[in-house]
Each structure stands twice: as structure tokens, then as C-alpha cells.
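Single chain ahead, written as C-alpha cells, the form predicted alone.
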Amino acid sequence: MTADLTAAGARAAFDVLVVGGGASGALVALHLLDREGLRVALAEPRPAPARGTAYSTPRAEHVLNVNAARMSAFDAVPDDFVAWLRTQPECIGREDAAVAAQFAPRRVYGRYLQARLDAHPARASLAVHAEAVVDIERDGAGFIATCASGAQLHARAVVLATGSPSATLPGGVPVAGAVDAWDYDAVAEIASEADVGIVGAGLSMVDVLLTLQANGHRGRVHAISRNGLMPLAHAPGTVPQPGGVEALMLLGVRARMRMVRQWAADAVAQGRPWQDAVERLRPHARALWQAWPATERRRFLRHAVRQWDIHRHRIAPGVAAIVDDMAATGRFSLQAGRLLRIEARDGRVAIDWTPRGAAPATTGVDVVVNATGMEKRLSRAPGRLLPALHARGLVAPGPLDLGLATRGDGEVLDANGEVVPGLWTLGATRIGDLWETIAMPELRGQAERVAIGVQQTLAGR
């Protein structure tokens, strides 16, 4: 079914409207197919939908944070990844083990959410229209969307599967021909001889960093960050140990911390990697999130936040080795200290910092590049649709202004604190409340749980 939406003033009416089309959304509306009758639209301006910023890129060395195996779509079907993967050119003639513990091209993996969602039943009844929202207002008990060229879409309930925004450069200011991490085709672009800064050293600067060594880049790259720590890798035969996080759910952070280190320590003095540890956390890092009063949040995220970041969202070893080696043949170095400005100087592009513990400096390059991550802050949210939201009231910043305030499986409370209802949300958006809350093992059980609460709320009424 299609609507034609391409005329200003058109408007077309569904059950429920899911405002993004990436990873979070496709899930969703995976899960609101199988809830037969319901008549559901997907808002994405992307030619693709399923695929969102992380797996759209075209890029080969980007490769998953996680291993096969642990990326099914589905809490019901764990290994439906792996499964895909063997009937995939990539993967014929492969051994099953070996498919399972690869760390597969995040486009291959693009592909897959895309082909699940191709391949559902009632995929036909799926009305994509390939255009931003805006806008979304109340109208009686449902809600009307706007999209950019005004075109409205009515529907019954909403479900916000926006992702994760890219981050502005620190203080906001754009920089003349700084290139976004998350544009792809802009960093490819890079010449080979020039000398880059990096402003951010996360799992968007790998990304930068790999695309770089797969083109023969041979410049200087000078990384800057506030800790200067990047992510870890993974451990081979890492094991989740059963049990124990009871004792940490009354702790504060510092307690919480040496605990862990000591939990680290124990499994390298029995042979086994310190990664045990954190993955110990893996599955109740949201209750222990929650167990926390808000001066204890915001001591993490003061002090704590980059070491859980660097230790918990790991890269490929294979990946690591690449990083490595950049960095001991000088190609690449990262340093921690503060930035103060990046200005057109000289013919270059100035990187005036004040490097830990030193003096002020002033770093020149030829391209800079934003490597800052996710914008977490509804304050700061880029783009149209929730600065629209906020300015109505729809919406409110979530627990120390992280995300949307929400409660339950998802719902989206106002800025009275009252639910919305018909209004939902995951992913990216229920970082305040949930903190972990992007990674699949959380986004497939979100979009399931919204689903079936969405179906609940239309049926009530």
C-alpha cells in the first residue's frame, strides 16, 4: 500500500505512524506487522529504510562492535543472524563457527534488517513514505505529523525511532570544511597526504581512523579528547560470569568501580581476560542505572562515564590491531586536553587546545573531522522535529536533560510529566532512563515491548 503524499496539504490516516527508519524503526515495524489489522506507516528519507546512520555506511572496514552471534534481530530467534549470514556469498563454504564469531561489515548487516524486513508477510501493507517529519501535533485522540514538503500523515498513535543525532563540534560553532564522522562518502574524500585532527575519540573516530588506512591515507592524524582514552578490544573466549551484581545495586561509584576492578583482577589472576568482568554487567546495566539517586548519576558522569564507554563498547580485535599500528609507525597519535577554538589560520585549519597538564597549543591540519558522537541532550537536539516537540510540551528532557522523559516500555511523558498517550519512543532517546539503551540486545527487546504495548493502548481505546 502507498499513499500519495506528494502534494503540500495531503493527508493520509494509519494506526500508527513510526518517525524514522533506521535500525530501531524497522524493528518496530517489523513487530507492528505481525500484529494483524493494524495499518502501519514508516516516515524515513533515506532510499532505504532498516539501515539508519550505523548501517548505511558503504564502507567495508566498518565492521560490527559485536560478533555474529550476538546480533540477531529477534530475542525469539538468536541465532537468525548467523543464519542469514550462511546463505550470503560472503559467508558460502565457511565454517558455522566461524561465520558466528565474525565481526561482520556493518552494511552486510544493513542488508540483513532490510531483507527481514522485505521478506515479512504483510511487508505490502507497509506504507513508506520517504520524507522527514517536521511536526507532530495532537489532533482528538491521535495525532497529526507534518513532513517537510507539507504533507500530513494522521495516525492514531506515534512511535519517536529518530536514533542517535551527531553531536556538534564543542561550543557549537560550525567550522569551515569540517567533515562529520557519520558522512561517510566525506571522509572517504580525504586526500591521501593531508594531516587530519580528530575532535573526539570514540567509536565514530575508529571509524574515521579505518576508512583512512583502507585508502592508503598518509598524513598525520592528531586525535583530541577530553580523557584521551579510546575504546578497548574485544577478548577471544570472553565468558560472561553468572551472578553477583546484587552486591553492587547499593554501592555508589567509586565502591562500584573498585568492585569491578577487583572482579577484573580475579578473572586474569584464572587465566581468563578482564572482559569477563564488564560483560558480568552486560545484562543489568539499566537496573544498575536505576539503582542509582541522581547525585550518584551525575558523579558517573563526571568522573566514571569515558572508563564504563572505553571498557563496555569494545571494537574488534582485528580493528584494534589497525589502530595499533598506526599508532606505533606515528601515522597516528591522540592526546587528551581541552579544546578551545578551530578557526581558518594561515591557509590551514588552527586547533587551538590546552593539552592535559601543559600549556595552551595550537595544533594545524588540513581537515577536521567530528568525531564527538550522539547529541544526548534534548536542549541541543539538531534538526526540526524535537525542538518542535519540546517547544509544544509533547515532550520533556529526560533525567539529567539525557533524552526524552519516559516511563514503562516507552511511553513519552510531557512537559507536565503526564503520559502522552498514543506517543512512544526507544533507542537513543531513552538514554536518561535506561542508559544502555542502542546496542541490539536492547533495541530488539524495546521494539518488541512497544509494539505490543502500542496494539494494548489502540485496542483500549
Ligand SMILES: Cc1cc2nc3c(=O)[nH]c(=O)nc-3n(C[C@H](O)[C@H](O)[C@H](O)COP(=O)(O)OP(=O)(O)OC[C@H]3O[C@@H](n4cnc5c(N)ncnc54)[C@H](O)[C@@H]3O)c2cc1C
Contents of the next structure:
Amino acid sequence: MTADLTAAGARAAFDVLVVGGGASGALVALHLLDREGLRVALAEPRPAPARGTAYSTPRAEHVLNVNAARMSAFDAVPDDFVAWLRTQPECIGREDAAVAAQFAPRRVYGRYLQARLDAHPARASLAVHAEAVVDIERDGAGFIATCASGAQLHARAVVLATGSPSATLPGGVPVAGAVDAWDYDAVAEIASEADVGIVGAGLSMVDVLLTLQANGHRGRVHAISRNGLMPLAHAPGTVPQPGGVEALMLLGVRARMRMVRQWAADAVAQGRPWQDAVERLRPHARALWQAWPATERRRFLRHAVRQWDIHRHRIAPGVAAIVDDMAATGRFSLQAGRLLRIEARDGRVAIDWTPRGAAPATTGVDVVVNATGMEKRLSRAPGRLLPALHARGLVAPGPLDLGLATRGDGEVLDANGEVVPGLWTLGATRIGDLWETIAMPELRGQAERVAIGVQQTLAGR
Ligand SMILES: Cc1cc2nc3c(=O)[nH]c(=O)nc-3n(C[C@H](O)[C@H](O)[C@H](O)COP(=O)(O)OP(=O)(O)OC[C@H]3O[C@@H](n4cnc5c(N)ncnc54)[C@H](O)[C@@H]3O)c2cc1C
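For comparison with the form predicted alone, kindly provide the form predicted in complex with this ligand.
And the full complex, kicking off with our chain again.
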């Protein structure tokens, strides 16, 4: 399925180049293919398109963090994922309601996205280029993208769908014995007797725990995070109550938190799950973020972001039960503290850290896993492409150095704050502008609007 474009120095011309073939890139490609006559290239170094970080896990225990009913790839067809799932061998014979309610393995979701791409009637107009883009320059009204091999792709428009790489460990030169939580194979190879240290306590830490558990791990797992807080569980039957959001718009961080806590308490008093309160906010998260001035957004990042994350990015109840059991049986502990350094010492990995409210300490483990999640800051973006575009002034940091500066439906702004005609982006790169921008409900809408915007740009030339 990969077009033969990989020879060094090869040149090829397209209407649109989508850089990054994770979920976002695949969705943009699907919407571009809907528009007749566009020649589209998708550059993605991973062996299979439409997977990205989340859906490339080969592990059955890594499940979606929302139920299947909410994971359609298309706003216009809300039951598309469930309809596809029903045709899959693992769901044949299951009740429709059970299929829709399940937290499906993420690898199955990757298969779904790829199936939708492969089945598109205009699939032949899509060339998949199996390598990374390392630089992009303007070329008249279009762009030249240079790939890692030196191959060049010419395109009239470019969509940056590069997601976000994992953050490097704080203070951290990589040490022997350190693995990345998103390197699923490396985590699966951790010896069953090994003592494991995990830095970070979000969804990626949960992934690691699930794999250790699935592999019969018998060592101890020590997780350290700044706040010692981990994702909370979904509650069945959560129903967002309407209204009340207008009042929140006018409030700062503290007052908003107070009001949302009150909503949660009211829900519980009525015999409803507290999760109703978060669902009530969810569709308005972007507007709520944008209503704050920079000072208030900074305050949120400093004091409240972790509380938001653990309530907003929840885990399946079955997953929470596994983690609770690991903690209750003493195989897993999570502590709050500040990481000082990680280094190889005496044949093990030494994690030097300061537990909250206590003197500096060292925890010795056999393996340390970086589960610190995504790197949101352009100034620290690893890899070659974003630093190169930043150095060229073709992109600029988004608000508070989060993601890229963008506007509207994903037009990229350059170092002078001007729109770069024909350069678009979506997903994690828009976090500074939109905040709520990495989950499928947001990505599917963004992808469609980017495709419309790109088509209009090209038609206007
Ligand atoms: C572990 C995990 C679990 C998640 N679970 C869910 C979930 O259950 N439900 C949900 O709605 N959301 C979930 N998410 C959120 C998730 O981010 C989105 O659903 C979605 O997968 C993001 O896709 P993306 O394409 O924007 O980014 P990524 O998945 O990061 O994909 C970006 C792709 O771009 C490629 N790339 C990067 N740089 C270049 C370059 N220079 N040249 C070419 N290619 C490049 C990368 O190889 C990668 O494949 C999860 C996220 C993670 C990390």
C-alpha cells in the first residue's frame, strides 16, 4: 500500500501533503479523498497508517478510554465505529448494546481507521510515503517537504498532523534501563521479577500497569508523580446535565473549580455519579479555556491542571479495578514528589527524588519507565521537523508556549503572526489555542474542517 516514492532524491507533486499518519492524519486524508480530484500524500514512518501513538499498541489489555459508542471517526455518522465493530469476528453474536458499551482494545480501533481508509472509493488518489518529513520550505505558492532519506515531496498545501511526541524525563539524559511507556514492545519485555519505577501517573502509567499485570509481573512497581494523583474511573450511566456553563465563563480558576465541585456534590446528592459534572463541561472546554486571559490560563496550569486531567481523562471501570487490586495487594504504589535525577548506579537504576513533605530519597529499581506523557511545548519539541520549522519562522509557539500558534479551523501562523497560506494543522499542536483538542470527538470535527479549508485555499489560487 506504500507508493514507491522512497528513493533518495525522488520528487513527487501533490495537491496536499499530510505530515503524520496517526488518527488525525488518516481522518484528514479521508476527508480530502471525499473531495474529487485531489492528489494526496500521507507521510508516516510507522509501518501501518492510521495508528499513531495511541492505536499502534499491539496489546489487548490497552483499551479505549471511552466506550465504543463515542468513538466514531465521523461526526455525520455517530454509530460508524459500532457498526464496523459489529462486523468483526470478536463481536459477532454479541448484543448491540454490549458492543456499543464496551471499551474496545485500541489496536482494534486502529484497524477500524485503517479499514475506513483502505475502503475509500478514491483510495488510489492517496500515496502513503513511509518516512518522516524533516523540513518544509515555501516554494512559490506551495511547499517542498524534505524527508529523512532526502526525498522531496512538492505540495500545494500541507497539513501538519504530527500529534505530540513523548516528553523526555525531567532532568533526563536517557539511562540504560529506561524505557518509554509508548514503546509497547519494550514494556512487554520487562522481566516478571523486575522492580519497576514509573515516572508520571496518567493514562500511560495505567497502560504500563496493565501490561505488567497481563504478563504475570511479580516485582514491585513504584510510581512517582508531582501530585501523586492518577486517573479516576468512568461511572456507568453518566449523563451530562444541561446548562450552567454561561456562569462559569465569567469566573477565574478558583471560582470555577468551586462551582464544578458544587455540581458534582449536587449530582451525588441526587444519586447520580459526580462524573455528570465533568460531562456537562466537556463540550464547552474550548470556550472555557479561551474565555480566560493568559494570567488565568497560567494559574490553571500551575494549580488546577492535574485535578482537571484526572477527572476528565478517565479510565474504564474494569481497568480501574485492576489498578486498585495491584495497589491493595502491595504490588503498586504511587507517591507524590519531585524527581531529581535518574542514573545507573550499582547495577541498578537509581531514582533520586524528593517525596512531598520529606527529605530527598533514592529508590532503586531494575527498570524505569517514562510515562510523563506528551511534550506540549514547541520550545522542547524533539525530532527534526518542528524545530526546523520554528527556526525558519514558518511556525511559532502557541499561547503559553503550548503547541503552535494557529487560528480559525487550523491555519498555521508564522513568526510574524501572519497566516501561512496553505499550511494547516490539527490535534495536539493546537492545544495552546483550544486546550481540548486531542481526543477523537474533537479530532474528527477538526479533520473535516481542515479538509474544507484546504480545498477552499486551493480553489482560491
Ligand atoms: C496512550 C494513548 C491512549 C489514548 N486513548 C484514547 C482514547 O481511548 N480515546 C480518544 O478519543 N483518544 C485517546 N487518546 C488521544 C489520542 O491522542 C487521539 O485519539 C489520537 O490518537 C491522536 O492522533 P494524532 O494523529 O493526532 O497523533 P499521534 O497519535 O501522535 O500521531 C501522529 C503521527 O504523526 C507521525 N509523525 C510525527 N512527526 C512526523 C514527521 N515529521 N513526519 C511524518 N510523520 C510524523 C507519528 O509517527 C505519528 O504516527 C489517547 C492517546 C494516547 C497517547
